[in-house]
Amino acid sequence: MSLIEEMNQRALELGVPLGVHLDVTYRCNERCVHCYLDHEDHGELTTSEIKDVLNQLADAGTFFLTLSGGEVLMRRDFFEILEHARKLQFNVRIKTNGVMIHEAEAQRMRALGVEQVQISVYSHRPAVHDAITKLPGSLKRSVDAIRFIKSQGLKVTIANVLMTANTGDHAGVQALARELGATYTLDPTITPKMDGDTSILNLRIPGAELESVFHNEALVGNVEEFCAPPPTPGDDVLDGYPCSAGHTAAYITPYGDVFPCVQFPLPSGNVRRQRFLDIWRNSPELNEVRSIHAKDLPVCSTCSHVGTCTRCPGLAYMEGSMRGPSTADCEKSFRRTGIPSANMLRKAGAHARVPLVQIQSLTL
């Protein structure tokens, strides 16, 4: 067992929020076509409020801290926040588009001991990348930022979200990552907006193209599919938990709302009204999330993919039930293996005369 696995195991046993994702703002200098956020400022946490939240997270035992947005550098106090986080000894990862990072910002990140910086790159072609971000020149600025950060000896990950607008460009982005000395990850999931708007789901790539991604040997180990679930108690996968959300991980919005995960917008409390640790331990919503095992999922517990599926309970929640299937994950399991999920078979049953071989063509 690795050290990280041991830490996750102990965190699960002790009820510790080992990793927390904190969005410091939803404001952004890009307007990505697939973004799930509202970029207006509806009353962000102040500098002092964020520092107090960081103190609370340290007291709760959090070690891994992701600072994200929006664009983190839209906050003029970002480095003050980062400095406070590092004083508290958090292992800090920053998610950014990089367009506001120059040599001075990269040097300061290095001086403060940032563990890793993740920058989104959607295509190696400026016309495609900039059309997605709606910010002319954004690819060049993001690539320049990667070079600045790498020059300081920091780890950089290039995150490549796959959608209809950049289908076929992942090989070029992967090659760019190699050239820049950055780690490459590909995320094939487009999620609904935080307010439940599903209009951006039409950007998801068609199933046949998704299948080619999963069977592309050059991408093995690079597809970012899901958050690692906490350790399964015992050997029975049906006793396992869907993911780490609410078990060893949590998400805090720029307005202080606490959710199980950034992709699981279940309101569970607010740090402006209650201490984080009180929310973490006593929130009825988080306790409900923790109570769910694979065997408690009416459809998924009967599925042949139950032990290997990347099912996201947050996506399932946004489809109507945190105990239900996530159709996006059903599709991914099918495209990976060629074996229909229980949810697909159930839907096929609703089309009494549809042969099994035509399941692939059904709308999930």
Second form
Amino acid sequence: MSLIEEMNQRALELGVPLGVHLDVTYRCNERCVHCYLDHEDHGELTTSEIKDVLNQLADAGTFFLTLSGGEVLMRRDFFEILEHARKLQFNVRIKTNGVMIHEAEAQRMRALGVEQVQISVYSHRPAVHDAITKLPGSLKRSVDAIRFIKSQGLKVTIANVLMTANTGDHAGVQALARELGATYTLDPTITPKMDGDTSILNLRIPGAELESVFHNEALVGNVEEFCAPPPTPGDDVLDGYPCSAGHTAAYITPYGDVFPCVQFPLPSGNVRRQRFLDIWRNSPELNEVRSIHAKDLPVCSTCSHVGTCTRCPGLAYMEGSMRGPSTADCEKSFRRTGIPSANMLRKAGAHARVPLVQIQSLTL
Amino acid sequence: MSDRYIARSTEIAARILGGEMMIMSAVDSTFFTLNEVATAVWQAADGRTPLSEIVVRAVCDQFEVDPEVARADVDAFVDELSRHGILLVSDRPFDNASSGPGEAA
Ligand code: SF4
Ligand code: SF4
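Form predicted alone done; form predicted in complex with its partner chain now:
Below, the chain from earlier opens the complete complex, with every other chain and molecule after it.
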């Protein structure tokens, strides 16, 4: 167990919210086609409210703080917030599109001891990237920002969300990341909008494409290992928790709402009405999330993938039940290993007269 | 040995978890945890108090450790953390307490 894993384990035992993701705004200067947010300002936390929340998080034991949005730099007080966060000695990671970062901003981030900056890049081709962000010239500005930040000696991660519009461009973005000295991560997950609108899900890459991503050594490393059939789940798996959401991690919206995770919009309280620690310790919603072990998941507990699946309880919640399967993760487990999930088999059984096209097509 | 002064770097993140200090360097993402004794030294690293005094007040008085043993352990610990840029060490007090090197650095 690495030292960080040990600390995570200790935080879990002590009930400490070790990592908190705070979106300081939902406003943005890009209009990405796959974005799940409403960019209107519906009454963001003020500077002093955010500082107070940060004080409360430091007292609660939070160590990893992700500042994100929207676009963080749409807030004029962003550096004031950042300075306060660093005074409180959080490990700060910033997620941004980089469009408003020039040399001065990069220098400031370095001087304030930011640990790393994550910037979204959708393609190495300006026409494709800019068509996704709907902001002409945005690829150039994001790449310039990466150069400014790297020249300050800061770590940069390029996050490459994969969707129908940029399916073939991951190799190009990976090469760009190498050239810029940035770490590359690929994310094939498109999530429903916060208001439940699922229309953007049709931007998800088709299953066959997902399969080729999972079998691409440049993206996953050891393909044989990555795509290996799941081992039979033992008691440790069935007694385990799905993920850190609500256990050692929490999410706070620009309006002060507390969720278990940015991808798990279960309203659990609001820091404008309650102290963060009260919500963290006593919210019935967070306590319900914490009470769920893998063995309590009616479908997933019967699934051979349960020990290795990336099942996101947040996506499951958005599909209707935090105890249910997450179809997007079923698809991933299936495309990775070729073995249908319990959820797929159940659905196929429920529609017995429909041929198992989904499953058969995979064995081709 | 002449006395030394220690100050916490501004480029680190730190938090106490269950009595132990977690520290991560923003420079190279090295992650440390300090035991109770080291945490006490860390917290006393204000850039102004001589290390010999920190050893007495934060270590010997609190943890009933022999002064010579404590001094050797603390010196080793300070050297280790300063190698990673997590503690700043100087033979003169720092200008800004615990906020990085002043003229002395
Ligand atoms: S699995 Fe989903 S809910 Fe859990 S931490 Fe990951 S994104 Fe959040
Ligand atoms: S593959 Fe689907 S059914 Fe199986 S554990 Fe994952 S989410 Fe649950």
